[in-house]
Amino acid sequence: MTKNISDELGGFIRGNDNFLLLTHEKPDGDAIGSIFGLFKILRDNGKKADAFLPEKLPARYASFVPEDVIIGKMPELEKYSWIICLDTSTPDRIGVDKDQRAKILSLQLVNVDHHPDNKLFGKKNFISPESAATAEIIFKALKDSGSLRISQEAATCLLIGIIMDTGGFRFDNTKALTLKAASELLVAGADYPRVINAMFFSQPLNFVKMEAELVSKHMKTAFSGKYAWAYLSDELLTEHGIEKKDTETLIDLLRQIQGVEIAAVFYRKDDGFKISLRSKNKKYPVAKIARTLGGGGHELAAGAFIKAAEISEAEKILQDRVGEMLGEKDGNPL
């Protein structure tokens, strides 16, 4: 993160008041940690602030929701001086109803994010692609400001954001500054054991059984095992009593398999299929694939949507693009 971005964001927050905080639809750990962490810091330092989420969160985050977070019903936008949108790369991903997005874009919107393909849709844009997480950007900016207190609860929330977007410091977006920020959050009182237990060591038995079935019965591979994917059908989720919002880390189950370079999980959505893509090799930047399908994200962690009537059609479309990236076709080198 450049010092300029940190200084400017910290100065903006110190010098203004009356904020509404938003993040992207189907928020992940960084989105949740960022919005809760910033919300607590603003409230704890006497500023007017609300945080809005369109629906209840995945179960692993439920115990971290601060008091007074607004869930479900959007407050009146006109009563806020500034809207801060966190961890959201494009305006069509803002976690509000579609008819509210255009209105939000016409207001005093601040865009804070770390995605390299951010569309710079805010009146003010604080974008730091070199940061591992949006939570890292927020912490650096507010810590350096020197005048805003960061409570234990706020530090714990920001730590969630950093831990989840680095995969528990396993992914290669983990830099020295990332670890330094995490260390400083621990000094500020962040509850590391609580975060780790909730994020990684508290899976319900029905979820573990679903994971086992997904790998043993529904996972497919191609290109000599370099590509692995699975279709997470609504039927499978219903059978095991799992909500789709609780499947954030599922794709890592495929990525961790030895020999797999690119992993994908398909989900049914509207008239097609949402896909999550992961790579563990910089030679294969899956964001490039996602962009050809109208999506985007980080180079090694991206997503897109494929309009298709049947899962087999969507699988074939993605497999062809993965094969091009791997330099193979139908299992044979190009």
Given for the second form:
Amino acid sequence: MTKNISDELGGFIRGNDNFLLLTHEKPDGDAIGSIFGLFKILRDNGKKADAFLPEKLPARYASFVPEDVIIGKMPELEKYSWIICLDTSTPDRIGVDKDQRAKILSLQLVNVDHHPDNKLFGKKNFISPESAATAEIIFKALKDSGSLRISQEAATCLLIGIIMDTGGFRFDNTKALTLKAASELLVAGADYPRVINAMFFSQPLNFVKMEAELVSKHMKTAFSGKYAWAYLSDELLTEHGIEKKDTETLIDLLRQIQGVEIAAVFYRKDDGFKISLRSKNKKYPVAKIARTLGGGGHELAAGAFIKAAEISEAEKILQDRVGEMLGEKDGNPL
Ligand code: 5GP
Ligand code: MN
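Okay, that is the form predicted alone; can I get the form predicted together with guanosine-5'-monophosphate (5GP) now?
Then the entire complex follows, led off by the chain already shown.
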């Protein structure tokens, strides 16, 4: 992150008050860690602040929710001086009621994010694509600003953001500065073992069984095993008693396989399918594929929506594009 952005964000937070914090729909670890961490820092330092999430959180984050976070019922937007939107690249992904999104854009909106394709929709935009996580941006800016106290609880939340967006420091967005921020968060009292246990070593047994079934019965591969994908159907989720919101890390099951360069997971949504895309190789920037489908994201972690009646139709659309990217013509699904 440039010193400028960091200084300006730190100065903005110190010099203002009365904030509402928001993040993106279907919030992931960085969204949740960022909103909780910033909320705690603001409140701990005597600022007026609320944090709003539209729906129940994925189970792994349940024990980290700070007191007073608003879940479900949207607060009245006009009563805040500033609305800070975290980790959200486009206004249509802001996690609020759909009819409130246009209104938010007309208010004093501040955008803090690390997506390279951020649409700069705020009145102020603090965007740092070289940061691994939005939580990393927040921590650096507020720590450097000097005068704000960062509690152990806030540090733990920000650490969640960094850990989840780097896949536990495994993805190539893990830079020296990312590890430095994580190290400084530990110095500030972040509870590393607690975070690791909750994020990675607490999968309910029914979830692990569902994963086993997904890989053994529903995963397909093509292009000599360089592309692996699976359709996570509502039936499979229901059969195992799992909610869609708890499937954030599922795609890593496919990404981890030797030889797989690109992985995809499909979910049903409205009149089509939502896709999650991951790549292990800069040669295959899946964000490009996502963009051709109207979506976006990071080079190696992206997503989009494909309108289609049947899953086979959506699978074919994506497989053609993956094939083009891999330089292969015909896939041979196994
Ligand atoms: P995930 O697969 O975890 O849902 O998303 C991976 C990345 O792609 C995230 O950084 C997210 O912001 C981005 N992404 C996912 N879906 C969409 C989408 O529909 N539109 C855009 N612009 N980005 C998306
Ligand atoms: Mn993020």
